[in-house]
Structure formats: structure tokens, C-alpha cells
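Just the one chain here, laid out as C-alpha cells, in the form predicted alone.
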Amino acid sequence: MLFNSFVFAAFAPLAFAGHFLLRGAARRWWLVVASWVFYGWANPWYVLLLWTSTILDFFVGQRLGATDDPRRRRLWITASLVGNLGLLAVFKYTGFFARAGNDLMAALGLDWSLPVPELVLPVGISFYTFQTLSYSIDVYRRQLEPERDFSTFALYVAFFPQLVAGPIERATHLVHQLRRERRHLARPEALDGLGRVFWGLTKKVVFADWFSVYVEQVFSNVHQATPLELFLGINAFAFQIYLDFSAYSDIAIGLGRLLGVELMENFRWPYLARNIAEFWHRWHISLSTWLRDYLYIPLGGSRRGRWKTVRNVLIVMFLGGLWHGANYTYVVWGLWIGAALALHRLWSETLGKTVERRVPAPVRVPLAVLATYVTMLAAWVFFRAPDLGSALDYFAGFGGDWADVTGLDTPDARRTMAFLAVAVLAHLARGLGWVRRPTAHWPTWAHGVFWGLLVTAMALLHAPVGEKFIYFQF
């Protein structure tokens, strides 16, 4: 399969070949042919989806630029939203609303019930669907230009390393950056784009395929698990769903690099987050900027009034929930984290303030820290576990025996706790600015040695199988 993660990093040489020894037009094609490739080599079928999205996007952007009527500029924008949003919802939900319907039909005592399709879900239909109707979007608002030349208007949709799971660029920050012509690598940007790919990978491989080992183990015996290793399981999907998906990023952004294309970060150090906005500040930046920026802000944000703000809220992170995924766990994700983020504007309405003044710091942060890191482990419960029965389980588990400590002492719990352990030294280290990323002012062969550690660590402590990065499935 070529989406795994070292297929991934090692399928740039093929589109660097002509990213920098073709020029113009000649230079983006190449890079848009290598991309589809890339995103249709698991199933071609994929790219009609692609390209529909490409050319319905690129057409109404050409359409909006066109004229100044209200009327016209409104009817455009809605083909865009209907288009994307449709195909979206045809092979994302279409089964999730049939069986939502058949549940709602059972509860009602009906004896009737709707064929639920099972259609396979194209690889970052989400991601490249929030891309090309952010492009729409702004150029409906007039605040980007409609692009006029289609092979950088179809690399900014398809840019392979950020194609399939983000980050979620904006058109105002990428564009310019891909008609640019890039005649060679300068050092700073080559050494810190292999970089970030090597760390990138070693996080995927070495941390997060072994943790997503043990945290299956757990999610499948619910039943049979003690307290401490649900503790320790929903602990070790934390950090995997974390380290999973920032490790995407990572390489995402260090092929970007190395072509001379800066992408945005999309994490930062969010378990050091301090309450529940911040987290979501720090978290996904890409897509929590989206749904601030496209759903949260139109809707009215905070500038109505207490209640209206709790609403918007609530339905900002029901659709995030909804975007994630097709299932029940998903919306109560959504609404568990959009309920958090609502009290917390009340408490910091409220209380806050007060607390603030009168607890001091040292003891203040860390509590604070903590009770969202809490808070975020309960969410990903329901976020891992496959239904909501299943996720009420593992809850219930927690009123076990918490002295039992039997299902720790087995070799899989062991090599948990211990990359744990540094998982969670690291992102103290690294998000309090006690350790630092290596930078360009290291001689060359610092970095070759460095380098060189962290494939010698992924060839000797990958995990048995590799697991397709998670946000592959939205």
C-alpha cells in the first residue's frame, strides 16, 4: 500500500526531479500529475472526486470575479457549497444518516427501515473538501483574487504532502508560494525540511504504532480490563492520536520545505493547554481555524449575547464532531468538547477572574493544565471507542478495583508505560522551551548524525505492524 509513512516521505524525489529543473506552467503540472498519482495510486477512482472539486472550485471562482451582482455572486457560491458539501455527504454519511433513521424508526416502534449503503470513503475527502471551499469562500468575500491560471489552482488543491490529511491551507497562504520558481534548496530549508521528516517519521513508527498496539488490546476487553489499564490505555491513545497525527504534519510540512513551500504548523504542544479554548487553540490549528473563521464567526460568534455564544459554539463542535466522522462517538465528541469550551466561557465570566487573583500561579497552572488534560482524555473515549455502548463500558470499567494491578504486568503494559514516559518528558520539554528542535545552525554533519540515531531507532524499535496514519479515515 503506498500510504504508509515511508512511502510517503520517499515519493518526493519523484516530484523534486521536475520541481526544480522545469519552470512555469511546465513546473506546476508536473508537480499537479505527480500529486494525482499519488493520491489514485490505492484507488484511481479517487481522482474524478479530485478533480471534480478542482474544477467546480476553479469555475466559480472565475464566475465570482466576473461579476458584481449580488444575486449572481450569492447563486455561485451556493453551486460551491452544494457540490463539495454534497459529495461529501453522499460518501461520508450518506450510511450514517440511513441508520441514524432506521434507530430513530425502531424507537418509535415502526417496522420499517432504509437500505444502508456501504460505500468506501475516498482517502482526505474531508481535508481537500475544507480547502477548496475556503478558496470559494473568500473570493465570495472578496478577500483573495480568483486565480486565473489553472495548474496552480489545481496544485493548490492536490499538493501532495499535505493532500490527504492536512494541514487545511488557505488559497490566501499557498497560492503565491506555488507559482513561485525555485531554481535551487538553500541549506537552512533542506536541512530543517529532512529534519522535520525524519522526526516526523520516528514519531509514527517508533511511539505511535506501539501505542495504538496496546490501546487496541484495551478498547477490545473492555470487559476484562482492570481501572489501572484503562487508566493506562485511554492515557496511550492520547499521546498516540497525537503523535500520529502530528508526525503527518511534521512530514507534511518538511516535504513542503524541501520544495520551497511553507506550510502552516498545525500542532502546538496542546497537552500544556492551560483550559479547553486553548487546547482547541493549540490542537488541529488548521481546521479549528476553519470552523472559527467559515462557521463560528458567520453564525455570529460572540457578539451576541451569552446564550447565542453557547449556541454557536455547540453547533460549531457538533459539525466538528460530525466532520471527524460518520458515528454516534463522533457528535458526542463534538458536543463533550463544545460543552467544555462553553462552560469554560461561563466560568471565565463568572469565577474566573477571581480565582485568577486569589490562587496563586504554581498552583494554579498545573491544576488548570491538568483538569484539561482530563477533560481531553474523557473526550477521546468516545472518540476511539467503535460505538457509544462501548464507550459507556469503558467508563463503567473505571468503578473496578483500583488496587488490581495484575494487567500491568505484562510486556505490552510495561513497553507502554515506558514510551510513555518519554512521550510525556518530550512534550514537557519541548512545549516549556526546556529542550529545542535542532536548527540550520548545526554543522552538516550534526544533523547526518542526528539523522542517522533516529532511522537507527525506527529499525530497531517500530512497531510489528504499521498502522495507516488515523486521520487517513476522515
Given for the second form:
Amino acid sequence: MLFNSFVFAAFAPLAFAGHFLLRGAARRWWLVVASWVFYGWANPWYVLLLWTSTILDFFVGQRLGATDDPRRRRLWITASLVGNLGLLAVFKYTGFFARAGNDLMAALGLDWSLPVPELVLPVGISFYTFQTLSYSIDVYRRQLEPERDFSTFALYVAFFPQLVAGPIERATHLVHQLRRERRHLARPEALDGLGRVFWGLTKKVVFADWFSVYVEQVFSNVHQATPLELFLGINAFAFQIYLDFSAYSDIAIGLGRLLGVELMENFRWPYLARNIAEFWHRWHISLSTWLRDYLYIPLGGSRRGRWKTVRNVLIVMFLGGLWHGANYTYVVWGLWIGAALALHRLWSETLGKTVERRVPAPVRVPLAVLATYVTMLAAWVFFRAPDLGSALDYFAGFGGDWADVTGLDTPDARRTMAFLAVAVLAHLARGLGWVRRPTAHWPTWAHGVFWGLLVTAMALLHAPVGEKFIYFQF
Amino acid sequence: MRTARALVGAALVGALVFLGAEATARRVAPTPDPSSYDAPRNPYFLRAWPEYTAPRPPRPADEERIVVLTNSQGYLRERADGRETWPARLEEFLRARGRNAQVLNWAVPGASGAELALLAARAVEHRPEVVLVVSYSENFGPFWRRKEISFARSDVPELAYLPEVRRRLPASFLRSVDAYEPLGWLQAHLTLMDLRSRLFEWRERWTFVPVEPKRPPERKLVLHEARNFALLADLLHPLARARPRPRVLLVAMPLNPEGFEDLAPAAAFAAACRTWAERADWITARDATHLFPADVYYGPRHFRPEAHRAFAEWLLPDVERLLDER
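Alright, leaving the form predicted alone aside, put up the form predicted in complex with its partner chain.
Expanding to the full complex; the earlier chain stays at the top.
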């Protein structure tokens, strides 16, 4: 079910009504069933996978809590890892690895090929498998007591506001909130929560979807596009993906707040980051912290010398890229960012400190922000292109005539430039400290005016395409 | 309770802001002239003249009215002047023969039979003497009856959410084209949503701008095989029930003989039109598929201006006869 659909507009009041009318386990079960309906709306069979993951990790958690024997504990955590990663491997990566094997065989000149299964990727599988995995690992590490109540655990896995595209919540943060009996919904939370939902919807249907119209045009005509069109196209995609994904997080956080649950923030103005490491502290925070806590640190993090740190960063970003999708483009995207992170680390250990001392902040900071943004622009080419060849064609297109402005004299290009100008100005205002989030202190009528303006903006400015959220595919 | 009051209060204020914006939009939105041939086109939605969504104008007692339901062939995107289209020429010829006739050209580029059926239901309001349907198999294939109406690229689907149009169409049609989308309903009833495309299109795009004529196709086009023309029955449904009932002229439209691999599907459509004409005395069918040689076409389907004139001349006797029969 899509947040930006009318089915959801009918579903949400029902889910909320049950939540506020029921008590205790009945309330939790109501939300669990609602979440399963939400997830299975497009394809009810997907719910079976959700149930598999839920039952597996609930059971593993119980067994981990019941034994102190290290061997048994290792056995149970292995069962969780194999089960969850197995689901991902089967549904997400079987085809990719089969194709990769076939490519390798062809490269070696062997006339042998694997059958490539065409499985439909269940929506959001990467998100909830990582969420359940984090629970089992935390219990294994004794950082968390296993959850005894199945309804609470099932709700932790399936909580509909963040089920399909995150934030990837940790049990340590979410479970106790779900277990807690419904408390009084305070006025600021309610008003701010609903405002956040409207804001997220506006970002999605007005900005992200309009950007997608132009992005699609450019990426499907790479060979005909001028360098300026390509440049505008990739800038549009940078903001499309940011606004699209952060819109989903805004809606999830707003809905959670209306249900009395505080979900973690997933984005903090990432394009204001001054280096690539800071970018990853601001972008998809729930995934980057997951990768840090469950992959980077267990690999040794940055404690085992410079080159092992570089190796760890590359491994983590390689897997982070693969998490996004079973395609070489995502692998290259991950490795590109991994390389940038490693270079940044080497830079900050050597020349970076000198530059920081000698170059004044008003010059250094804007240049650093720009350099980080451009690094991500290059990464987004790989992320958006359908295959590596198309990505390389995109880069090759930049070698054309930069003085050719003909492609920019179209309504779509002008609209995209206008929207980009709005986005850049908003970032500039935020970077200079002019934008805060003051809505919590607004009077009730001001919230009403804000909502009315956002709904008006959606009616007047919404894009003609009803695009799915990009991160649904992951 | 305090929270609930705050939520309701804020929602009311929000609703007021939204309704104020909608009222303003209604005031500033242009009202197209239904009889105009230079009414602005909306290039984004590839629609034709927007008069079918405009209020029905008062009709002089002695006026004869003909509504044309057709596709891009009646649109003449290659020229800047709508008066060169064959419906405009037809009106010119009828007037030259002393008739006070008005021809409403509802040509929609890329129209599906479903869109033409909606337009037929709308046409009834204009109490036309004659409804002229000029189309071919591609517009009426079974694909279009199974496809959601929201898929259409024109703004005709808005009509599917107007009660006066819906009640004239068969329920099975509304179900099969899924005319139950809340977003479609909003699109049809909110002027704010209509204003959107004007905001995102520059003013010059809202006037007649000729497009580059198509060169002769390098490869011949292949028409989809179509035997079931149920959409034709949907289109005729509101016209059959209209009182007074208009005369209907079904024309299998002219096609470039060198533009297509095989014209058998077009012939099947012409045969379906003939079958309807044999069944109902208020329907006349004509097959114009092979009417013109290849050199009067811009591409596989679009006429050059001289062919628009010739086609209007070809239609004239039938249209006059139908007008006289009433």
C-alpha cells in the first residue's frame, strides 16, 4: 500500500481508530493485523515472508535468552543469519549471482550457463530482514533482553509506518515504545505529526515526482542529451532521490508520532555535509548506523591500522551497495563511495588538518560542501543508470559541447531548474541557520494554515506521474 | 480531548485555506469558448479543444449542430489554424449551402474508444442533430476496454466522474475502465488541479503551435488485430437513449494505403460499423479506409490540408441527408 494513495487514506483512519479505542494486547494485535494488511495489500503472499522472518527471530530470541552455552548461542544466531540472509539471497540475489556466474563463464570462454530465475522482489524485504537481524544480534550480544510477548515483537517487525522503506529501527529503541500502554497523545505531538505527514506527501508528489519526469527523459535519451542536460538531469536525480526517500521517512515519523511512537530521524540535510563521512552521518542514518554497528565495527572498524580501515570501509560499502539492489551499478556505487570515504580518511589524516588551519572557514566550508555534493553526483549516475554501460555513456556525454544550451529551452528543463533553485535556496537558508523547525511552538491555527497550504500545493502542483517511492524496490 | 479539539480546529482552518484557494482558482481559470477553433490546447495532456468540459452554451432555435468524435486526424497538429481541419471545412460548406450549422470538433489525438464513448455521453447534452464518429480499429480494440480510463493521456477521463455523463453510460463500461478512482474524481471537480498544467507550461505552448509534419514512415505500421469492438456499443449506448435521438454517421477513417502492413483490422472495424448500421435505422456507416492516395497524407494517418477539404466534401452529402431526414 502506498502512502500517497487513496487506499491508504481509507486505511489510516481505521488503523488509528482501533489504536485509540483498544487497550493492551488487543491494541497491539490490531496494529499487527493492520500492518500485515498494509504489507499484503498488493500481494498477500508477501505476508508469508514477513511471518517467516517474525517467527524465526522471535524463536531465536527466546532460545538465546534461555541458554548461556556459547556454542548453542552461536548456533542460534547462525540460524537467524542464515534464515534472514537466506530470504534475501533467494528473493533478491539469486538472479544476480546466476547472471554474474554466467558472465564469468562467458569471460572464461566456457559454454556453460546457469538458469536465471525471475523472482519478484517482495517490497521492503531488505528493510525488515535487517531490522529483525539487528534484534537477534543485540540479544546475542546481551545488549537486549529477548521480547517475551509475541504481539509486541510482531509489531516491531511489521509496524506499518516504517515497514516498507524504514527507518530501520533497532529493537532497543522501538520495542519498549510498542510495549508501553497507549499514553495520552499530546497536542504538539499530534499537530506536529500530522504536519510531518502532509510535508512528506508534498515533498513526494510535488518535488520528487516532478524531478522524476525530467530525470526519466534525460536517462532514457543519454545519447541525444547535451552535457548541460546531462548535468541538469543528474542534479535533478540527486534531489529526486533525497526528497523521495526523506519524504517517506517524514511520513513514517509523522504517522509514528500520531501512534505515540518516536521513530529515529533518517536524514539531516545530507547535501550540507562537508565531507563524505559526514554525508553518511546525514543520509539514510538508520542504514549507515546499522552497517557501522553490525558490520564495520565487527570487522575491526578503524582500530587496526590505516590499510585495514580502508579495507573495512570498502567491504562495508560494497555490501551497502549490494543491499540496495542486485545489480553491478549498485556495487560500483558502493565501491565509489567506499573509495571516497577511504580517500577522505587519508586526506583528513594528512593534508586535511593543514588545510583546516590555513584556509578560513567561509572559503573552506562552501568548497567542501560543493566537493562532497559533486562526489555524490557521480555516485548517483551509477545508482540511477540501468546498467554499467549506460552509466559510462552518461559520463561520456559530459565530453560534448558545454556551450550548447538548446536542450535547456524546454518547459521541462525550465521547470526542473526552477525546482532545483528552490531546493538549493532551502539548503542555503538551512546552511546559514535561517531555517529551524519551529512548528512545535506554533499556535493551532498556524498548523491549520500550514496544512491547508500544503494540500493546496499538492492539488495545484502535483506531478502527473504517481511514482512509487524509489526505496520500495530495495 | 484538548488534543482532539486542536486537531479538529487545525483541520478546519486547513480546509478553509484550501477552499479559499479553490474559489480563487475558479475565479481565475479561463472558460473556453465551445465554438472556437483557436481555443488553447493543452499540450501536456495532448487534448484537443477543451470545450467538452465547458458549460453547455445556449443554442439558437434554428441552429443545426453536429458533434465530431475523432482522433488526431481531425486535429491537424501540423498546421497552426484549426479552421483548416475537416470539421471546420464541413461547417464552412454547410453554411455556404445556407444552413445555420455548427460543427463541434471534439478531436482528441491518440483517443481511445473509451474516451470517445465518454465524449458521446457528453455530446448528448448539446442535443446534436448528427454525431459523426470517424475512427479505426486501433482506437476501438479490446485493449482500451480493459485499460483503466486514467491511463488515457487526454483530459477526457475527467468526464467519467461527472454524474450527468456517468448515468448515460453502461455500468459494465464504467467497471471495465475502472472509473472509480478518487484521484480522477478530484481531478474532475477541483479547478486547482486543472490549473496545474497551465502553471507548468509556458504561455506560448497554450496556443496553436504547428508540429513538424511526419515524414513517410520508413517501415509500414502494423495494426493490432481486433475482432471485438465492444467499445463501439458503449459509445452508441448514450446516443441510442438520447431524446431527441441524434443521427449517427460511423465512418471507418481514411488511412494511408502505403502506411500499414495489413489493413485487415481496419476492414474488421468497417464491417462492425456496417453491422451496427444494419441493426439500427438511426445509424449510417461508411468505409473511407481507401478513400485517398498516399500523397495526401503527412504520415500513415494525418491528412494534408487539401485532404481535409476533400474529406469534408466527401462527407457533405451524407451529413446533409441526415440533417434533412430529421
